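Form predicted alone, single chain, as structure tokens, below.
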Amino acid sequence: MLVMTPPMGYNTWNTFGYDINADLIKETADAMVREGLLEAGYKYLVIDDCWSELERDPKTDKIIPDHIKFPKGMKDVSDYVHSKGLKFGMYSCAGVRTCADFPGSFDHEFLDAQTFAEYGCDFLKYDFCHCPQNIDGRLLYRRMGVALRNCGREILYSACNWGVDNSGSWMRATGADMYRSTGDIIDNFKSFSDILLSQQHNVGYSGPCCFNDLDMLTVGMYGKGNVGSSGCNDIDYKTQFALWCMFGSPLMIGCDVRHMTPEAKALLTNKNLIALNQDPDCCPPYEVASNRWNSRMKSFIRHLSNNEFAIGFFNMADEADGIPFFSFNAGLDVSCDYGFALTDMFTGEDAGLLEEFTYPVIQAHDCALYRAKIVKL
């Protein structure tokens, strides 16, 4: 089993899109080590779409790297990434062409899997654009799953079909290690909060060996890059990262890690939040309550290892208000004489006791997140 906790790494798409090359990938590898991202657990460096020539090699039929962007070939880049202690990731698509109109892997799955293995690939993001009509998407993902298992190299299989055909209910069976069942994230608050709200029903489909991917993080982008929009501020990014950690999503950084702000770096390397994301029990959270007048204000609880819990209050609305939490809904009967002792995950400070009920006021777009232990009152 390749992954027992959510994969962590970096993907080029959010910031760079088409504008990628060997020097950028090597500089990013350097930055991931220099800025402490590898030490924090981010070990995959993934090149997204736009890395290949527009057509396959006419002699071998293989997908080949763009000779201008990658003049020494992809193995040279892979070797450099590996020399830094990182793992190397690539991109392909289940269709005849990728989403950016480069060669896809349809009907070439075994050849392409072997090619990726030759390049030293450790991670494959597999998209879903330009598939022939009336082809069952489940079959296409099964085919690549079989091909990867027989390519002679361990390659993490990251399926990305945007939730088509209720993919959460069957993607694990294709051999996927993680899967995305959302549309593309945009760098604004509404985009990532809508993604989270759309995925509450999928939490039961995520766990060891196959994790529901909420898409690459936009933390630290501030409106710049390939999926730039209005951008977010540090409070917005705080909530995004906390939600991704609470829901056990793979953590794939999307900002330019060569030029992170101190605030973004501190958030992305927060040991308490990463420990939540990487909790070995991999239990999903469940909703405890929402604001009666605004369902974008919610409280969640998640069972953790060592008989601990995560309790979170998330205001995904545009105004401040209280968010209720009923201990009864979290499994503590009113008469049991137990409560939750809280530790703030952002600061590490003691946050007191949560007994029968609390209704904290959370500012717009903000959150509060605690590690909790059950204690006798």
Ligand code: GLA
Second form
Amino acid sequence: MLVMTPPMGYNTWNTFGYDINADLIKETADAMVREGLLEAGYKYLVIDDCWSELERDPKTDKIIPDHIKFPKGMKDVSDYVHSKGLKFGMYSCAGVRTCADFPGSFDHEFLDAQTFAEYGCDFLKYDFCHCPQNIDGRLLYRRMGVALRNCGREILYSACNWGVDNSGSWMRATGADMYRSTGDIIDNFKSFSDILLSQQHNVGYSGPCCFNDLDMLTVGMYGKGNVGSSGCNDIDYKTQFALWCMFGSPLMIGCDVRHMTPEAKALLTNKNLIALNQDPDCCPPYEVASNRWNSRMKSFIRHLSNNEFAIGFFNMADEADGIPFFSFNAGLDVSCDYGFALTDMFTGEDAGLLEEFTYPVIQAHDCALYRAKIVKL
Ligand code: GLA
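Now that we've seen the form predicted alone, could you pull up the form predicted together with alpha-D-galactopyranose?
Up next: the whole complex, starting with the chain shown before.
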């Protein structure tokens, strides 16, 4: 499968966990279209764990949908999702059982890949719980990678082994189109900012055909749902979304899209940020500078197509603070007569010139993010 920019969609886990059913999926599909999410690029609607019966079908050995949650089966749901112009995603696990203790795909990879194809599945999230300890995880992800390529349907392969065995360095070789390399996100500032800081070393292992997935977004959850925790405010979410876009992570929404606040909807559909995330060059960002006394204050720059740049200042600490930024650290040599002309990515407004040096003070948990062009001073 050719996945040239970070996949975008929605996943049930963050808000609904165990509590999923056919009506919820259909209502979510309706909402993704009605609220403009599909139009903004979010095309995969993914059902996470807890969709199946507790045991395989004794006759066929197939994993079968829970007959109460999905009374008309899975094809009925996927047909509905497809009828809305969306793609349909499902979940399984490389182990004997899934993380929530439903049947996993271990030693049934080919049968299960074919079953997912029969269900009309376009995306498979593949988790890592309950794996036999004497079998290398690499082999398990390769097996499902081969099985998916043999199932007769194009299915995006979303690997999720939380980074075990430094998976960034080998997951691409399994045929995975995206991979998670952290533990689970929960809905608070510390959780998502720690995920980001832990993944800075992985930026070189992310790009077309296999993107590093920083996990499902919590934007818009405000503490509700399955991974609710203490929740975030709109400033926190602004920073989360800006970081996920700057780092070119897949964007999988995790809030209840049937009932988004206007703020969450505006953020998740912000055209400038999505264009940054989907920039066709897929260059990784690099750190330009941090505050020497505060390792949670950072600025990043990212090369974009059309010879533009994204420049971001992020305060991942709990107090307002400044970040010293010298243009020479971003590639403008000291004798050159050039600077960066900035456009604010949140407001779309002209934000002036960045010449040799700036020291923006950023409020706690906040960020500033610009599209930048090189101009003669
Ligand atoms: C693991 C994954 C989560 C979610 C749950 C489901 O914890 O990392 O994203 O899929 O399993 O049980």
